[in-house]
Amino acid sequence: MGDEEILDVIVVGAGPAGLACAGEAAGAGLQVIVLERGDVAGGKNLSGGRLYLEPVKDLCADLLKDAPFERPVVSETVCLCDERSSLSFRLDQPTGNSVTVLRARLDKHLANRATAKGAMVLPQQRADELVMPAGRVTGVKVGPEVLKARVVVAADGVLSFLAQQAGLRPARETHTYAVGFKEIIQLDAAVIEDRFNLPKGQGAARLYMGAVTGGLPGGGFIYTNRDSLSVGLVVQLGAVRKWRSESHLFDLLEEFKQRSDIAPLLAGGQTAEYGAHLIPEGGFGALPSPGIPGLLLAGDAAGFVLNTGPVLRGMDLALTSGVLAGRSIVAGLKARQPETCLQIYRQALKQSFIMKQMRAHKKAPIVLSSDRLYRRLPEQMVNWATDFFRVGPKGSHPRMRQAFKGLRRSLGFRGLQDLWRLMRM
């Protein structure tokens, strides 16, 4: 391409971050193309997850207008599990602050919104490498063709090869990643509502910790969609390598589905899809630089995932980073100073909830890597609850004071220390 054919923005990756960026930049009149290696936007994404709306309701209001959300989450449950039993803490509320989504549907909607604003979304187009003479990114190579742009945005996922080529994603320890593996199980909407005790059209999220991951750092989940369930496990990748092998993870998922407290929820359902994907979980300490001259990182490519145990967030951070990247590019290019885009983006991220929350929870990866949280603590809590509700053969049962003294003795110093660290992180 000649100099006269330089695009304003090339976005690599048609996920929430990339499409949010494209919509923002195109809506301001910039010439934007989105390169997506899949057949369609969302075609490569493993469906199922949840999106927290409160952080993005103002920033992404236009982008998410009439979005195909599955169900608003009005029931939250955390389950501590041993091999046979589970202790649950459940919150039911009239309205929730998150929704369940299927990424194939959501990403298609986001692509349509970006296209309506003037962006061009090109599927089946893979950016093979960056064009970066003298250390500044000026475009990408797509096969033998060079596409030039004033700014390139890498929104190509956790293993962003563009970020790696730019020197922004050096090799990291496996404990900074998690692997998620899940299934989408089709069920009638009325059956879902009956089994999860839900009002019509409302949704539930259930999180599981303990024996469900074989003692590995991580947890299980069930999210209710309109007429399906998203069921799966997330475990720390480094722990898997020391365990058996990645191939055994789907055996672990089968064991999870067959538990006596899980199987009745899934009975009669048909598996519609399954798969696995990596998740960046290094937290604040593992964040790369958000870019180099001519290149910005957004979403998973920038490491923007926050896991605090009961809450795992990715999509709201991806959408926000995409919008901020788009606005930063608009500001820089409108001022005819493309070299300032990265500086503006850095400042926007610094002032956003993304960096504030990731910094606030910077200790989470260390706290959540303790084996005791997934082995000893859930088992002790289940044993305590079993004793608390049990009436013995002589008609006796523990008093409240005795029960909590017993719990304290059972947990011991290290168990109490783990709980204290969880509360403080």
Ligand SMILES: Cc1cc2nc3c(=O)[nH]c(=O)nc-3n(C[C@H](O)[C@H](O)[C@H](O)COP(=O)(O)OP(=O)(O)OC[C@H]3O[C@@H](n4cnc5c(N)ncnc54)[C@H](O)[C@@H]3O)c2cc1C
The other form holds:
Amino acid sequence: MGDEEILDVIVVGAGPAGLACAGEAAGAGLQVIVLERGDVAGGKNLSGGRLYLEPVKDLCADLLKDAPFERPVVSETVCLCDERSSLSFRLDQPTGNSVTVLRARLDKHLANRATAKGAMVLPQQRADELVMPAGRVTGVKVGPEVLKARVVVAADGVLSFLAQQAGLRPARETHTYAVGFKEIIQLDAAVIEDRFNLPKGQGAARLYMGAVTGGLPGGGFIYTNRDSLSVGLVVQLGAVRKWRSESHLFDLLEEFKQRSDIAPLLAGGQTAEYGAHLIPEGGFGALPSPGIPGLLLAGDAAGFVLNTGPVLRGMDLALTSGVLAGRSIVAGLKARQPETCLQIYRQALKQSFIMKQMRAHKKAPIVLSSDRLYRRLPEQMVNWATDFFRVGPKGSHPRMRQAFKGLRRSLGFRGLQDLWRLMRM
Amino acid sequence: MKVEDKVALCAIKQHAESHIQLDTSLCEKCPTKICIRACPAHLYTLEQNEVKVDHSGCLECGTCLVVCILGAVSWNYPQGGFGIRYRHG
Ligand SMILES: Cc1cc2nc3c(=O)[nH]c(=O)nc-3n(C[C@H](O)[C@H](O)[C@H](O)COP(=O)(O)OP(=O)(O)OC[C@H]3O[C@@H](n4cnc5c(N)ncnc54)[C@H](O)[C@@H]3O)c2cc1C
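Okay, that's the form predicted alone, but what's the structure of the form predicted in complex with this ligand?
Whole complex next, starting from this chain.
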């Protein structure tokens, strides 16, 4: 790269957002490099996780062709937990609409696809800062070197130091982040299928809400991979900051694994890896502007994550925003009007499911930060179910009608209000 | 399983220089010292009433940076090619 050379596009970050953008732009004939601070694409990345396929199956058909997915999720379970018991809702279907993934494998595949389309992915390169004379981004600095481009894309993830430098995220507000931490626990494929009652090659997702997070807003998860389980917790950092407890956060994961309704699923498994990563959970109200002149934000860097409780999505939004950013750059540069890229991108986002869904679920972050959802509600539901299934020493058990009346009484006005809010969210 | 043993399973290429700096004069005044309980890798400890951080097991999540009330944590990603490398993710 000569000193004077001006590239078409520099993408910072080889995650789904950056690689989708790079593939799109390079595929249209632009000169694209991707800077990734890790040893390899995916080496720094971690999700729960599962990828919802419907939103991206057309847009990213090429990118996701032959992708190394773990298992299609055909079995969905939500478990409400008190300290010792849990009450579950479970749906088993013949086919699923999401697939479990491991990011080291998935992101490597995406990098290969982007490379095949002509993008150059450069690992071990940390973009240190934006070059922005007079408020317009013209390149990035990597160590002492300055790389120039017509457009820079910050796909550098949830902490996006570049978006911060551009003034798009001046203060990192604690309540707009959650932390997820998880283990990869290795188990034979056949054992997984047996324990989760799955047809061969199919997968399960289990989400846990209540005492598992020690009363903090958040939840636990188990996802089945081909021959491992992803087992972890997500908690909102705004609540962690005010957390009154003697425990450490990581203790909660150990307690989660040792619960009597979870330990049998993990028994005999070997922990192969431990990891942690933040999630931008501020929702619509916390979205930054998606760029400044010369700079576009995509994926987590732009705050594109939807958490509505049972559904947590970031990867399909990252892929989609990456493709849209790539297309907007192609349109702007082909018309020889690079300054229009941001406006085209903004428009494309507005018309996409990303902004529509983020807006539709804009109340979710507030509703989901109510303590009672994690303390009182799961406990009350478990208590009700316990009574419902119980035959007492006097030989009695409740009639259906009494049981439901009992539930209503124990939920009380507040509990019903919580349920109502959840349903209207 | 202890969290130290979990972190020990991770592939981490250590840079000699720490990418985490603490302004301990601020930590002294911190009523909660929440970094100690929040860090998923248990890098923060209290030694003789002083908050200490050991960058060597860092998972690079940024929790400390975001929960610190007083802005005492300066944090950047390790230099390119250093730090955690997830084999699964
Ligand atoms: C515990 C957990 C569970 C989740 N579960 C799900 C789920 O089930 N489904 C779902 O869809 N989403 C889930 N998500 C969210 C999802 O992982 C993210 O939304 C998604 O990874 C965002 O992709 P991205 O490309 O924007 O960012 P990332 O995947 O974070 O990629 C950013 C890249 O930029 C690189 N980088 C950063 N700074 C620099 C720099 N200065 N120079 C060079 N490179 C840099 C990083 O190394 C990284 O490779 C989960 C997240 C977590 C943490």
